[in-house]
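Just one chain is shown here, as structure tokens, and it is the form predicted alone.
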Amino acid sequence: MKVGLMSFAHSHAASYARVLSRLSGVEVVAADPDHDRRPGETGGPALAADLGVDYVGDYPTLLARNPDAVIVCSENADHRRLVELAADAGVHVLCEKPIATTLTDADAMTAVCAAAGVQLMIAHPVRFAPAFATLRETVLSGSLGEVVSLVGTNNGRIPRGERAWFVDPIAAGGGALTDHLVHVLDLLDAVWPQARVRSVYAIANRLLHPESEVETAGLAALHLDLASTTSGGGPADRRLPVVIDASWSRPASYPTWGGLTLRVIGTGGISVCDPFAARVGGQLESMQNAAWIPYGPDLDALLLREFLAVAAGERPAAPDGVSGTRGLAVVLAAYESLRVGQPAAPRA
């Protein structure tokens, strides 16, 4: 299967080329076409000669080389842009999430997928986690008895230097809330396919990053509905209230990922997913710091080997276009309820 790489701008473009890199029967090649605009940053042909991947130069390049699919690494605005392209080659899409900036391109990726016949697939590599599964499987069993809130937290440091596109109101689309919300919006996604979130409450600042022109603290209070569905236990019209914490709230020599958590409680007992607990602490005297050695399984192996059984036609893709929209609704009714100061409602 040939697999390219739609821009190295994503953080996880390069551990994307690294797995692949690594599967058998697996071909990548990478395209980069607008490295020059991040200055500072690596990417290009540097980049793709570093990770010893395949690099043409522009983006009809790589798909006249007729991948089997591509993976969206770009900022977060030019999302759309790319996977129209690819749709219209016919190839199948995995895109960085957020899926879009706006609800208007979310849809026209969306339709424009579908009409090609093409897979289009959001990233969300926490969803295949296994201590995610764990929990999804308690809270559906029933064993929690009725579940009655939801805590996450999605805390890490601010993207700067090497990808400081991430604060950068255009090309990101906002700033903590557009980056962590969604990774947890999706976990929500995964465990009650049918609930909707009905309102959303949200406050933010700059206080510990003054000088950035996007919020790097939020929470977030939302209303989750299962009128829909009866997954999870207790009965099908309640509004559960979910809180989160999305933040980047770490100090710059703090992992970029460890802080996403969701625990969900119930009249039955409370279970908590921690996809990153699975790792080494202590203190580092060399680097004057604390010692973060993970050794838990690598998430983005798990979801590009899900992405690829998506691409062979094996499954249809989770979580998908719709999905993803869904989420980015929230977020922006995050930043609308920021804006009035009151509870906003997402797009129905």
Contents of the next structure:
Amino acid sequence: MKVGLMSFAHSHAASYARVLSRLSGVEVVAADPDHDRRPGETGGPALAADLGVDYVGDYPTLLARNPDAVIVCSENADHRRLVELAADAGVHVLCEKPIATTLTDADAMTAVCAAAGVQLMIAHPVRFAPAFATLRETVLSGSLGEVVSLVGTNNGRIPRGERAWFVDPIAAGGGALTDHLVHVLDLLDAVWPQARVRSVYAIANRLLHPESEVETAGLAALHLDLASTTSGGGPADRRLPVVIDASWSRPASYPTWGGLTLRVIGTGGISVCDPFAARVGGQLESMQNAAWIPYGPDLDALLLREFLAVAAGERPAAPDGVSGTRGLAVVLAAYESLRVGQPAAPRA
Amino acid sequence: MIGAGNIAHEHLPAWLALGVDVVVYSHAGASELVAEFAGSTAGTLEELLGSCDAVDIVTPTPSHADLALRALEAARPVVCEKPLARTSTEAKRVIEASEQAGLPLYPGHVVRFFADYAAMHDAVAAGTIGEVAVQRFSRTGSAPSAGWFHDDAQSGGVLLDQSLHDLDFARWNAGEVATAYAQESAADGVRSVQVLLSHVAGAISFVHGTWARPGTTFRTTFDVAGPGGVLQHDSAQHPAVDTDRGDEPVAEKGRGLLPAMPDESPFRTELGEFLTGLRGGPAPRVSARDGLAAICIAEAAQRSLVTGRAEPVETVEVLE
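Right, the form predicted alone is done; let's see the coordinates for the form predicted together with the partner chain.
Below, the chain from earlier opens the complete complex, with every other chain and molecule after it.
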């Protein structure tokens, strides 16, 4: 199978390249023609050489190599252009999250992929974590009883150090809420695909990294409507209150990038999932910092394994573009809530 | 001491350890309580008020204000378990009475006296993380067994009873609160409330309170972040004593409404500081106005539960 990497703008591109390079029977070709938009950052043929992947100078050339699938790692606002190129070429797509920065773009992307008959999958690796699978099974089996409260946290360092566009309001579409709400929302979608967020109340500030143009701390309170959900674990006729902390609230010296947790409170008990908790701790002179040596499965590898199965036609993409679009609608409702100071409803 | 319930079992030994003679008046349980620890009992409220120098109110929430007013009328300083009163209106009346009488009035916001929380607040106040930007507090305990807790008219629910601690602490760390938004859910006696706060100075806070399945280990967490770093704690981590007895339950894990307290009882720390204040020493770290402010935040959150909107928090003028 041949996989094209479209753009190195997202720092995950390097991780994907490394994972794919290790897989037998997978050929990787990359293009990063817009790397001069990111002066002073890694990219283009030099990064491809570092990663040991084949490189071409533009996307038409990459698509002319007839890849079976592509991974879109451009800036959020540029996802649509590249997904449309891939769909036109009849190639399955894994697109970085969030799917886009506007619903117009997201709708166009899901439509063009559907029309072209290609799969559009969104890159949410955490749903493939075994720890999350355990939590999901615990909830759906009903062993937590009826779920009454759910809290997700996705905190990290400000990603500016890796790629400046992450804090650019146009290229990224927003700050911490854009970057982090969607990961927790995807986990909710993985547990209850039929559930819908009916209202979003968000508060945010820029007290961390005040020079930033985008919000660096953000909290969102949601009502998740489980009414149309028939599987176990959830209330049949009530809205589940959910809070997500999306803040970039880990300092620059934090010993790891951040983390994600999900805490589910039910009538039968409480379960907390922390897929990034497993690590060897301690203290390292070389780091002048706490040791944080993670172990356990590589979630990017699990994500790509699933995507390759999707590209091979084994099953439809999950999470797909429609799911990603629902997540984006919640993010945009959070910004609307910030604007009006009251809850806002995501587009149905 | 008025009352002989759960918290009385923490307050009485704390007072005794501080060398205070305690007289207990209660509708029920006073004799059993003093039999378990020490102290004497009073047959009537009048008898109690006539035989003490200060009053400690550890009754259910709805009687706090009336008993505080009775004590102040009798010229007795008052220590009152939180909430200071069932409503902000009642709390204001009690504060007014204490100020007119020139008598101390201290609300029992004991979390300010827990060593872990106090250490965090001291670090925040010392500027170690800079200005607070975003903070999370969670508090989870086995749903209380006494019936009055589950009658919101009496207890104010999870918000006014349990989450009040964290609403107070969020304000202590990050200053006055401008608006509160809350959502709540309950089933089979398990009840959970989520509150988002916008502070006047710009910080944002999330307070999560849960009355969980009976038998649930009491657990608290916080995560307080500013430009200079993040301070975190989870009561389930770093235990000073950790005992495994197989199938047998272990007392120090914390059950019901109280966490494990392996070191000095935070109630003793609290009442010791109140005692110093009662004796004319420095004012305690928590004032009656703080108690009122916490109730005002909880009431904004309660209104939010009804309206589904973010609600402004009534401003409490802070007097010297």
